[in-house]
Structure formats: C-alpha cells, structure tokens
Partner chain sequence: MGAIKENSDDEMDEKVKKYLRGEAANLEGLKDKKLKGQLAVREDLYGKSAKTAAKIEKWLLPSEGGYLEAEGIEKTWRIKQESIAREVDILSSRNQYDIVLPELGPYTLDFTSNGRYMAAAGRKGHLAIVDMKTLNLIKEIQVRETVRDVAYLHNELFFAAAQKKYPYIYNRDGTELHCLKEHGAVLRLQFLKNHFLLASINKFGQLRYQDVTMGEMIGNFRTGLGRTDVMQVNPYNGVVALGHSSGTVTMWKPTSAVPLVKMLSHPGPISSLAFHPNGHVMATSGRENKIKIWDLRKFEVIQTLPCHAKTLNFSQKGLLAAGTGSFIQILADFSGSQNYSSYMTHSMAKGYQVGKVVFRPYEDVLGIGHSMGWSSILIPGSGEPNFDSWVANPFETSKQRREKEVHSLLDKLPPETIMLDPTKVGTVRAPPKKEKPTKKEIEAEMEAAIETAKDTDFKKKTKGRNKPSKRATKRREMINRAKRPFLEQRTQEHETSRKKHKLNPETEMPKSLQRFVRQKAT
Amino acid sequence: MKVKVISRSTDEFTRERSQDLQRVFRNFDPSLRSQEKAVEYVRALNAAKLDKIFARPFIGAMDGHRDSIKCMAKNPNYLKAIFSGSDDGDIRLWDMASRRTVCQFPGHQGAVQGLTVSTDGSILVSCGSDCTVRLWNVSDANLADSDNLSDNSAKPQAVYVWKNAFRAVDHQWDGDLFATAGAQVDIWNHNRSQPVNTFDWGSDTTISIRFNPGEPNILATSANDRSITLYDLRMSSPARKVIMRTKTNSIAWNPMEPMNFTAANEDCNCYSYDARKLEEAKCVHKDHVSAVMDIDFSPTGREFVTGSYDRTVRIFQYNGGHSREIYHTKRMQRVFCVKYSCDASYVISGSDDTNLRLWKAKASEQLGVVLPRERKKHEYLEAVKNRYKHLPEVKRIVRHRHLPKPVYKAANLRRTMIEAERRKEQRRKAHSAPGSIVTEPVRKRRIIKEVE
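Let me have that sequence as a structure, single chain, the form predicted alone.
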C-alpha cells in the first residue's frame, strides 16, 4: 500500500530575517476555488471605487502672467521646463517641479501668438501680433538655476521684422527650419532674416501650423477659410487641402503614427484624419460643449489632451469617441492652450485667467516613489478593472464624472438638439422615395470637399 506524505523543506518557508515576508503556498487549480470570478469582480468594483476616492488630478497653479495665456512650448531636452506666452507680450520659462518662473523674455510689443523650441533645445522662437519673429538663446544656466529667483531676464539673439502679424510658429522635429503662419505660410532659417520660402493657397489668414514628427519636410496648417492644408517643403506648391464646414483652431500629429493627425474644431468636436485619405475622418471625438481651442498628443501617441472655450480640459484615447477624463476648477476660465509633459505624466493648461495649471494625466495616480509591491498591486487592480470594465456596475463607476452646472446643462441641450436632428432625418427619409435621401456618416458629414 502506497502512502502519500506531505513533505516540505524548512528552507522553503522559513524566513531568513524577521523583516522578510512570509512565504505563501497557493494551488492555482481552478476547481479548488469556485468563487474566483466573484472575488475578482468584487476586487474590480473596489478598485473602481478607490480610483474615484483617490482622484486628485489638480497639482497646482503657476501664477505670474498679467494677461491671458495664448501659447506654450515644451523643451525637448529638459523635462521640467515649460515656456508660456501671454497677450501682453510677456514670455516666461517655468520650472514645473517648483512651479516658479525661472526666466523672463521681454521684447514683444503685442500679444505673443506662437512659441516653439528647436530640436536641440537651445533656441526658443517666438512670434506675435507686432509683426516680429524673435530668437532667444535658452542657455542651460537659465534652466538649471531655478533656485535663483532674482529678476532673470534674457535678451533676444535675433529679431526679424516682417510685413504681417503672425498667428503661430512651429519648428522642424529634425532640422534648422521653422515655419510661421499668418497672411501666408513662411519658412525661415535660424541664420536668415528673410523667409527662405513662402506658400500661399487662398486669401485667408492661417491660424495654426504643425510639422510632421516623422517626415521633417511635411507640415499641416489650418486657416480661417475652414481649410486644413498639407504642405511639402520639397515642392513649390501646397500638396492637398480639405475644406470643412467649421473652422479648425489647432492641429496635432500623432508622434507614434506620423501619418495621422487630429484637428480641434469650432463645432465642439475633434476629427482624426489619415493624411493619405482626407475625404473621410478616421474618428470623431465628441464631448466638449464649446469650440475646442487647442490640442496636444501624448508622447506615447495613445492619448491626446484638448482645451476648450467651455472652460474644461479633456483627455481622449487616440481612437476613442468620448473623453476618458475631464478637468475643471471654479477659477479656471476659457482654456486657450494645453500641453502634455515630455514623460506623459502631466498635463499643463493655460487659460484666460492668467494662470498655468498643472494636472496629473491619470487622476488617481500615486505621486512620489512607488515601491515594487505597490506597483504590482496597482498593475493587478488595473488588469482586474480592465477585465470587468464591460459589466454595468463597474462601467457606471468608471465613467461617472462630476461636471460644472453650465457644462452639464449645455451637454444636455446639445444632446437634445442632436437627437431631434436625427429624428427629423429619419422621418424625412421614411416619407421620401426609397434611395432619394442618403444618410451621410458622421465622419464625412462635416467635410465639404477635398482639393488637390
């Protein structure tokens, strides 16, 4: 007769030191734990509730400007640095860690409309309504010396005066050229006081401009005539243009999929396009209740942040129709510019009330040093929550957000109007001859035509 005996080595479960964790032996046979799914569901529910309890996205405000903030720029070589420009011509370099001004760049006589930093992080380019482009030397001393908060002002390295006021500026991701938007699109070199190239297609003012992160010679612009135009610097004329029903305020390229870009539109929506196929939007991102003023992609390319005239900041998945997160405060006014930090951990917004605000990209994320066991616990809870996210109770808790009353009422009104329009369309179609009325998909509805 065979007798089975449980035998364990004392070395396997004896702790070497009193601080060590006790070893726990588990049998992962599913037949032994029939309640495993029920237990995991409760854990997912609790994780969703804990996320709500610990959601504290607002970190702090950076105060110092005396007028509304219109533009911002990141320094690719310095994680803590953010530049901001306001309507009174003031440009400031901020240290996000201490939330204080490190350096000021005085000189513009009117509103600063655009800021951008060169690829190596040494040159800051600013443009404004005073018809000047100014190049500033961003020395490492200014960045490193954030503790010295005496009146630290910089002098421009070069000032280029031009015929028209400027609305936006952007620098090549890899190269020495930068482009300005205004009455036309001008391409500049650091060492030339005149534009090296000029593009003009249509007579309206160009209001935003962005270089492609993957192909340095391609750039996209949006103009007051409701158009989005693609340019190739290797060609003498613009490449393609798509005309929409409403104006596009800003454009952002996806850094991980450089053929795709997202446009922030006046009709409260954002539209993601494939640059190779402009006759149809890839995705329509809804939720704002007023014009979307600015947009910026996360360095991971999986999310983007938008700032709107409705005084809220929203974070969207790159392929999601509705926002994942909404940020607002009682003091924050109309948001004119937003940026993701270079490590995708934070979001910075600049608004009409002269303040920059620093937010966490994940509202309930734990700041500071996270121990390995804590990190594993967070990852496990995230995985469990993801597994049961389709169940009604978990879904309801994860999706719920408190909205300011004006935004809540405006969203309800907007929903009612869209629903009424949809019903009207259905009735018109039902009482017409079959095939006489074709329902256009939402992704094509806002596009008038594509011009090549």
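Alt. form predicted together with its partner chain, vs. the form predicted alone above:
We keep it simple here and write out only the one chain, dropping partners and molecules.
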C-alpha cells in the first residue's frame, strides 16, 4: 500500500526571525475562489468612488504677469521650467516646483505672440506684434546662475526686425532653423538677421505653425482663410492644403505617430488628420462648447490637452471622440494656451486672467514617490475599473463631472441643435428618393476641399 498525506512543516511556511519578510504562497486555481466577477465588480465600484474622493487636479497658479498670457514654451531638456509670454511684452521663465518666476526677459514693445525653445535648450525664440524676433540665451548654466536671484532680467542675444507683425513661431526639431508665421511663412536661421526662405500660398495671415517631430523638414501651418497647409523645406514649396469650414487656431503633431496631427478648430471640435491622407479626418474630438484655442500632445502620444475659449481645459485620448477629463475654475477665464509637461504628469494652462495654472494630468494620481506595491495596487484598481466601467452604477460615478453652469447649458443647447439638425436631415432623407440625399460622415463634412 502506498500512502501519502499532506503534512506541512511549520518552518517552511512561517518566517524564522521577525526581520524576515512573511512568506506568501499563491495558488491561482479558480476553484479556490468563488464569485470572482461579483468581487471584481464591488472592487470596481469602490475604486471609482475612491478615484472621485482623491481627485484634486489643481496644484497651483503662477501669478506674476500683468496681462493675458498668449503663448508658452517648454524647454525639452529641463523638466521644471516653462516660459510664458503675455500681451504686454513680458516673457517669464517659471519654476514649476516652487511656482515662482526665475527670470524675466523684457524687451518686446507689443504683445508677445509666439515662444519656442530650440531642441538643445540653449536658445529661446520669441516673436511679437512689434515686428521683431528676439533670441535669448537660456542654456542650463544661465538658468542655474539665475536660480539665486529672482526677477533677474536677461538681455537678448539677438533682435531681428522684419516687415510685418508675427503671429507664431516654432523651432525645427534637431536643426537650427525656426519658422515664423505672419503675413507669410518665413524660415530663419539663428545667425542670419533675415529669413532664409519665405513661403506664401494664399492671401491671408498664417496664425499658427508647427514643425513635425519625426520629419524635421515638414511643417504644418493654419491660416485665417480656414486652411491647413503642409510645407516641405526640402522642396521649397508648399506640399498640400486642406480647406475647412472654420479656421484652425492651433495644430499639434503626435510625437509618437509623427504622420498624424490634430487641429484645434474654431467650431469647438478638434480634428485629427493623417498627413498623408487629408481628404478625411481620422477622428473628430467633440466636447468643447466654444472655440478651441490651443492644443498640445502628451509625450506618450496617447493623450492631448486642449484649452478653449469657454474657460475650460479638456484632456482627450488620441483616438477618443469625447474628453476624458475637464478642468475648470471660477477664476480661470478664457484659456489661450496649454502645454502638456514633458514627463506626462502635468498640464499647464495660460489664460486671460494673467495666471498660469498647473494641473495634474490624472486627477487622482498620487504625486511623489510611489512604492511598488502602491503602484501595483493603483494599476489593478485602474484595470478593474476599466473592465466594469460600462455597468450603470460604475459608469454613473466614473462619468460624473461638475461643469460650470454656462458650460452645461451651452452643451445642452448644442446638443439640442445638433439633434434637431439630424432629425431634419433624417426626415428629408425618408421623404425623398432613396439615394438622392447622401449624408457625409462627420469626418469629411467639415472639409471643403483638398488642394495640391
């Protein structure tokens, strides 16, 4: 007879000294656990509630400017700093951790319309409505020095005067060219006081400009004639243009998928395009109730943040039709510029009320050092919440956001109007010969034509 009985020796299963870790044994057999789905559902519900309890996205406001903030720039080499330019010509460098001004760059006579930093972090380029482009030296040594003194003002490295007021500026990735937008698109070199190249297609002012992160010679611009134009520096000629129904205020390229860009439009939507196929938008992001003023992608390429004229900042997923998060404050007025910080944790918004505001990208995230067990627990709760977020109880909690009353009412009004239009269209279709009325998908509807 062969017999064996379970016999566990206590030493194997308990710890010897109190300094040792407790031993943990796992058996993943489903028969040991009962009602797994119900337990997961309860955990998802609790996770959704905890999320809402810990959701405190607003970190602080950076006060100092005396006029509304129109533009911001990130230094890709220095996480803590952000540049901002306002309507009275004041450019400041902020330290986000202490939320104070490190350095000021006075000099512009009129409004500062655009700010950008070169990729190696040494030069800050600013352009304004006083027809000048100023280059400032902002290398790390300079910044470290000025850490000791606050309100230190710096002298520009170079000032270039040109023919007409500028509206935007952007620096090439990995190059030493930068482009300005104004009556026409000019390409400049750091050392030359005159543009190296000029592009002009169409007769209206260009209002925003962005270089492609993947392909350093391609740039996208948007103009007042409701068009988005793509230029190629190697060909010295414009490549493609798409005309929409309303003008685009700002463009941002997806850093992880450099062929896609998203345009922040005046008709409260953002349109994501594939630069190779401009006849149809890839995705339409709807949620704002007033013109979208600025847009910036997260370095992960999975989310982008938009700031709009309706006093809110929204965070969208790169392929999502609706926003994941909305940030608003009573004191924050029209948001003119937004930036996603380079470590994908913070969002900075600059608005009409002369303040820059620092927000968390994930509202209930725990800042600071997170222990590995804590992190695992957060990841698990996030995953279990996503699994059950379609069920009514959980959905109600996850979706719930407090909107300011004007935004709520405006959103309802928009919804009613769109519903009414849709119903009319459906009835027209139902009462006419089949096939005579063709509804275009929303992705195509807002595009008038594409021009080569």
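As the structure is a prediction and not an experimental result, all values here were calculated from the model. Rigid core (definition): largest C-alpha set, two forms, superposition within 1.5 Å. Numbering follows the first chain given and starts at 1.
Once you line up the core between these two forms, the Cα of Val24 ends up 2 Å or more from where it was.
Once you line up the core between these two forms, the Cα of Thr14 ends up 2 Å or more from where it was.
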